[in-house]
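Form predicted alone, single chain, as structure tokens, below.
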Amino acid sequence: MSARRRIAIVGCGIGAQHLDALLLAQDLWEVRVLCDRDLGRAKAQAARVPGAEVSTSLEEVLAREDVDVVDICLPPALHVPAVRAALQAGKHVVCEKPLASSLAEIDAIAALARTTGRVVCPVYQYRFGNGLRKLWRLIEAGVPGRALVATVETHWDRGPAYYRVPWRGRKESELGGVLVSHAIHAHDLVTEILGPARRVHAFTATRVNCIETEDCAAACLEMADGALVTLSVTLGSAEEITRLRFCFAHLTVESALSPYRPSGEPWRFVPRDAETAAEVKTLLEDFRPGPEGFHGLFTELALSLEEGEEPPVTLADARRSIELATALYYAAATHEMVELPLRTSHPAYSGWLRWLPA
């Protein structure tokens, strides 16, 4: 690297985990500012970074010439205006999920990014895990064969204490429930690995907490290649897990069970025959692990900015994730089977908020 990228973190809630990752990659990143409306919270995080400054104003951060990248870790309803302001200020942008609440907003952000010549990197940290990297090595070699079925379980535990944070559990501020605030990362991995969905059907319900948004969901997906996928989500599980299980023609694959790091080790690869077993062993015996989670995302982002390449997670990736969430909400609200892709003429293209549970 010719120089470290100078970054400001805006929002010191989940932003504290981003800071953990940036401190692991100090050869690539210089954290210049910690910004939060709660000055005490900003100061607490800035104390971990010699020389870092604090602010309570996004506008103040965007006016600084010593900031190249703005990392937006605000409540969901604030993402789109903050991303737009950062791009207009000439900054590259990292933004937590969900990046937006509509395909229309994603398309407008993409147009603005092209106009300003700046990069937007949505945060999907599950894409950076060594178990997942092993699967990709096998897929690239053609070992698993065609996908048959897959299941995804996002079974977490969230109760009243979690929802005491004022913006959580409210349609106007969280923009949705389990489908966009909790399971979106695991669902993103499905479309990353298997490609886009062709048709979806879904159910949502609020069964665990007294909130405005859904905290349980179930869905069926038919992927573009014909593979069938089921999604199961709840915030009422006594044991927290995230599990992805793929049955391919020659290989069955199961992720780690860690609720927040399912793409990390250990992953199970179960071959159907001795020939496949030999191929798996050969391809994975010299595997070298890389940085995972937020650390992996920020490491690859810094390198992509240095080389002038696309970020490790693109706006097109975020668009596919938002499109799936939109289709799931619309399907649950209308009790219809929804076909993808969603066109600009689709009733939910401009947003899913009106289709959230009443």
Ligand SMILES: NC(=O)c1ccc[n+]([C@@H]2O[C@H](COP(=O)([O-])OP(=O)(O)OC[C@H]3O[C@@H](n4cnc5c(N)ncnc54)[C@H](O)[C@@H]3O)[C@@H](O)[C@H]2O)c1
Given for the second form:
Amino acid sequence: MSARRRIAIVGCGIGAQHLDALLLAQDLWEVRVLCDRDLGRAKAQAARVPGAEVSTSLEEVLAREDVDVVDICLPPALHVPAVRAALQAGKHVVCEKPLASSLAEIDAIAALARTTGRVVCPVYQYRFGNGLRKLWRLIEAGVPGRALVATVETHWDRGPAYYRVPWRGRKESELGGVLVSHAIHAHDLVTEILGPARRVHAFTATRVNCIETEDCAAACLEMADGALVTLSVTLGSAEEITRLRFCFAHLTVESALSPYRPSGEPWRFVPRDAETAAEVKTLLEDFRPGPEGFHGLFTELALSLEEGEEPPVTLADARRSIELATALYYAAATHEMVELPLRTSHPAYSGWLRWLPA
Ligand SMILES: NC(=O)c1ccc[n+]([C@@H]2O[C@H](COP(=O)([O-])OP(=O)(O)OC[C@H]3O[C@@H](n4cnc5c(N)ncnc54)[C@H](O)[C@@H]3O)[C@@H](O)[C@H]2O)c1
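Next up, the form predicted in complex with the ligand, please; the one we just looked at was the form predicted alone.
Next comes the full complex, this chain leading.
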């Protein structure tokens, strides 16, 4: 293993949890700079890392030669300009969700990443969990069989205190509501596991908080292989859960219910018959857990940079997630069924913001 990757965290809200993960992976990462325009926030995190420096300016961070990777944890509307500036400065980039509010922006970022030869790793940390890893092991062995249906519930709770942060709940700064700020993770897992959707219907509503953006949604998807999926989303659930439930021909699968760690243990695998039960048992008996959440993402990212391989989450992955969000917003706005993939000629290719309710 060569030298540790030197990283700067820009934005010290969720950035503090990224730091937790980077400190768990100290053999792979050296945190050089904590940046936040709120100096107190940057200092509070820097105090956790001997030798780390603080900054209040992204530009200052990008000018540093001792930073290889910039981890963008800024409010959503700042993501695209920050990612572009970081790539242009020759840095690899990690960026929080949503990476962008249009397919056009994702495609432009992908082009810039190719030109600069730098990597962009969008943050979808729910992809790193031991329950989900078990499902992948079963899928790779062909155990579950054909996907029939799935349901996804993102039932979380957010109130006025959460929306006191000025960028939240506003179209211009949050770039959307619960579909892209909260449920984006569970919805990403569905398309990761089942493949892309080919047709979607959706409804959105603002029923919980006095905000501009949606905080409830219902949608149904027909996946490319014909499986049917129902999405249910709210920020008004007294009990918080995230649950993914898949009915495959030979296996019913239910995720953990932990709202922010549904891909961790425990997952339930219910086989249809004794033969499937035996296969599941054999395949999972020597399962070894790996690092989860942000820790899993940063661990795999460091290893991929070392090997010169694709990052553990790619721009193509983010594109699929952004494409689904675009289709859901467009369907909700027009009351049309939307067919995917969305072409560059689609009216929402250049973004969903104009399709959000006024
Ligand atoms: N992956 C997840 O599970 C997860 C969870 C929470 C938030 N997020 C995402 O992370 C991003 C940040 O969310 P948050 O909840 O941490 O927000 P936050 O408001 O708590 O933190 C953002 C920080 O960025 C700083 N900041 C704003 N503009 C700046 C600038 N120009 N230069 C330097 N610092 C600046 C603010 O001072 C603030 O401390 C959002 O995109 C959000 O959707 C992801």
